[in-house]
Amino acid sequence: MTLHEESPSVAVNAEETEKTAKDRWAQTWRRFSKNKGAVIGAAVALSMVLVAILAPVLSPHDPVKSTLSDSLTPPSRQFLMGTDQLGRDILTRIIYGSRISLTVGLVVQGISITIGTTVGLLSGYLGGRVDDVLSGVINIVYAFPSLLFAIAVLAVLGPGMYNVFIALGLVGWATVARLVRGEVLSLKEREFVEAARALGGNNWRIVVRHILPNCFGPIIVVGTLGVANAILSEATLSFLGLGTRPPTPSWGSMLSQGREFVWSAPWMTIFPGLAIFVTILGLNMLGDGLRDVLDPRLRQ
């Protein structure tokens, strides 16, 4: 058989492997969107990242000048969500503080998703004597309570919004880290990873182009997950004067402030606090959506 008569052939397979990507994505999508919690925790996560960023356009006045003859005015056509102590607009300092709570969350996970994505291949893939020392490194990290984790290292840091990252982020890794060494356990014996090592590929080559990518569903559930925690444990933190520093606007730290005046000027407490529940639950949502999207045993 001549080249010119392999040609079609090639091109018929491609098209073929082509077609069968598209028709894998076009079903991932219509699961999705019969999904209404992961369709709802979408819109959730969309806005959120729309509102921080037009937070300038969005913000009716300044989100740290202080105005003392405003302090403590109740919602009205003027201030929306009312002001604080300061004289300060609530609305406008949650709408700076999703931008505080969308940065953390991401960064946070992003380092989490790095360190455990690499701690969990190699621990999985090698197994042996590095997958003894990597898992009780896991177990180890995983054992401590993680907030009480993120304040013993925050402590010995200072507060602050890079070390809120750093805290997070060797907190969070081992969650990540478990699951993707479980992947690996499984997909390491499969049947495309045993023909990939008998056609000679080495182990980078077939831990990165072969069991990866069969991990990236899990991966973005934990993920997405993830990111609702962190925005909740950046908001704990900064609450209890370990997160960011003042005047800079966080969820957390207006719940702080807004408890001395929880009689007197509730909405203080109220409209922060419903700004923490609505992006947690919607996360949560998206995330429950996704994993029954990508997790083939819940599609059912």
Given for the second form:
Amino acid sequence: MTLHEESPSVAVNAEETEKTAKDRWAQTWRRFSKNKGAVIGAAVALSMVLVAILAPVLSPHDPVKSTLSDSLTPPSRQFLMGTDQLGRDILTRIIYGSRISLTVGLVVQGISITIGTTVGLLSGYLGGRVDDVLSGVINIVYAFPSLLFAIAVLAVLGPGMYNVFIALGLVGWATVARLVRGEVLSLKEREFVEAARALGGNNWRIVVRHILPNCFGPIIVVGTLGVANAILSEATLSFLGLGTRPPTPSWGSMLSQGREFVWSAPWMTIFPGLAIFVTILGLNMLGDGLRDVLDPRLRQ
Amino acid sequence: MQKFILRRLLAVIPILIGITLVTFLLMNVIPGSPLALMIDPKAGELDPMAAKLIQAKWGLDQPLHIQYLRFLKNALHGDLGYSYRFNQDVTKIVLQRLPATGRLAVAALTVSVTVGILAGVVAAVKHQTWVDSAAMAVALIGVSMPVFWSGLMLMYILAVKLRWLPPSGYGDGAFRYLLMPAVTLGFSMAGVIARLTRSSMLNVIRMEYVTTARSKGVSERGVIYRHAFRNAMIPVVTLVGVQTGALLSGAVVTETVFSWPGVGRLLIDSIMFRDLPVVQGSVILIALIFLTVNLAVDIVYAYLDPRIRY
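After the form predicted on its own, can we look at the form predicted in complex with its partner chain?
And the full complex, kicking off with our chain again.
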């Protein structure tokens, strides 16, 4: 239930509308702060952002420069998480790696949400032929195993961070489009949309002012889970040697290098993997929590 | 029912065309001519005459849509092209690797379905107790753990430290070699299945027919297994179908971690060697398996739930 559902009712004046909107925000916030998972997840996500921004300040060493005399040092006071085969500090590289992960997560999800929302809105609202064609495309992209498609794209384009953006963005939007289309289909039959139309609102206005804002909740939930998914995909692609190229410190490629040293230097795999795991866990908890908070169907 | 199956079969056709078209375009348009990929740049430029002859031989001088149609026609006859690296038909190479991937996938699916459904049902039956929270915490961990990391950690603990299992390889199909890859891949999917099973069970338990069963004196065990469980499984079956995509993608990663000689590792190796015909063949084969499994799941679903056959 949002503000827009009630806006057409005759007696509501602007001041009252504002007040209910504020109430709703306060209510959402209360629900959010009571949801333990969501709060922990938000804390993890926030610390990741901070670590990424403050990387140069937090890092004890240089992320790229190799010091061969320090190679494969186990965790010690000087190198808290040990060093890799080139003598680079693992902790430093994990800190800098958060920048790659965060960038990939946000850019890919930005692309997915933009394309997905546009296609979903058009398909759902216009219906008819347009919907037939668009939902056909959505279903084909959605049906294809996304990581496999990304692998195929990178096989052709070659490894690299920009290519990862393209590969993951090309497949990620279908999830968003499906969701938005479904929301629009049910929203456009609702009374408040009918009322807006009766009051003379044109299609553009109805979509932007009335339908889109009501899709924000689900989009935020899917977007959060999508960021987790994009980060995991980038790590996977880098692990397979198709993502970010060395010497750029990406968590996935660190693991890929560490794999060769599992016997002699397990810290090379333990810590970068832990970084991925905690990040994904945090974002999943945040996404799940947001779903509980924002999804009207789950509200009592 | 037959009508439903027919309609689902027809719906696969555009998807198949879409997938082959995209794969074909990817492999043939963007990186320049496939010819350039056949020749080691270090060996110097190819004589233009020879280049023309080779292009004519492989039909590379034809317009792209003709090339695609021929590719499609050949593919329908089981011919996916020729690997310059192996000097063999792509179909043959890919099919050779299929059994290993099949074994891994079936084993992983068994692990994930058993663990996932069991955990989900137990969590739902013990709703809002510590058992429920513990099961869901483990499920969330399973969902969030990257396959390649959990695989490497298992390898480190079970093979390097405890020396219980061989670290990697196929071992001529010995069960000991299958164990770690199957558990790694299976656990990553068990979490999703457990979460859905739980919420589906909780939904069903609230239904009136479950209350009716209880009130007519069916034992709690009977209520859970005869009435709730069977109905709760309907969405889970669909999920398992959708998860095939994740299973196959996960297999690519798991095979790479454990040096398992399946289609996934073939795909990644072929990318490294720029053996694009094999890349194309593996992608299409994996997509085909995915579509077939989904089709099968849809049909099973229609049997399980008569409401779906609209």
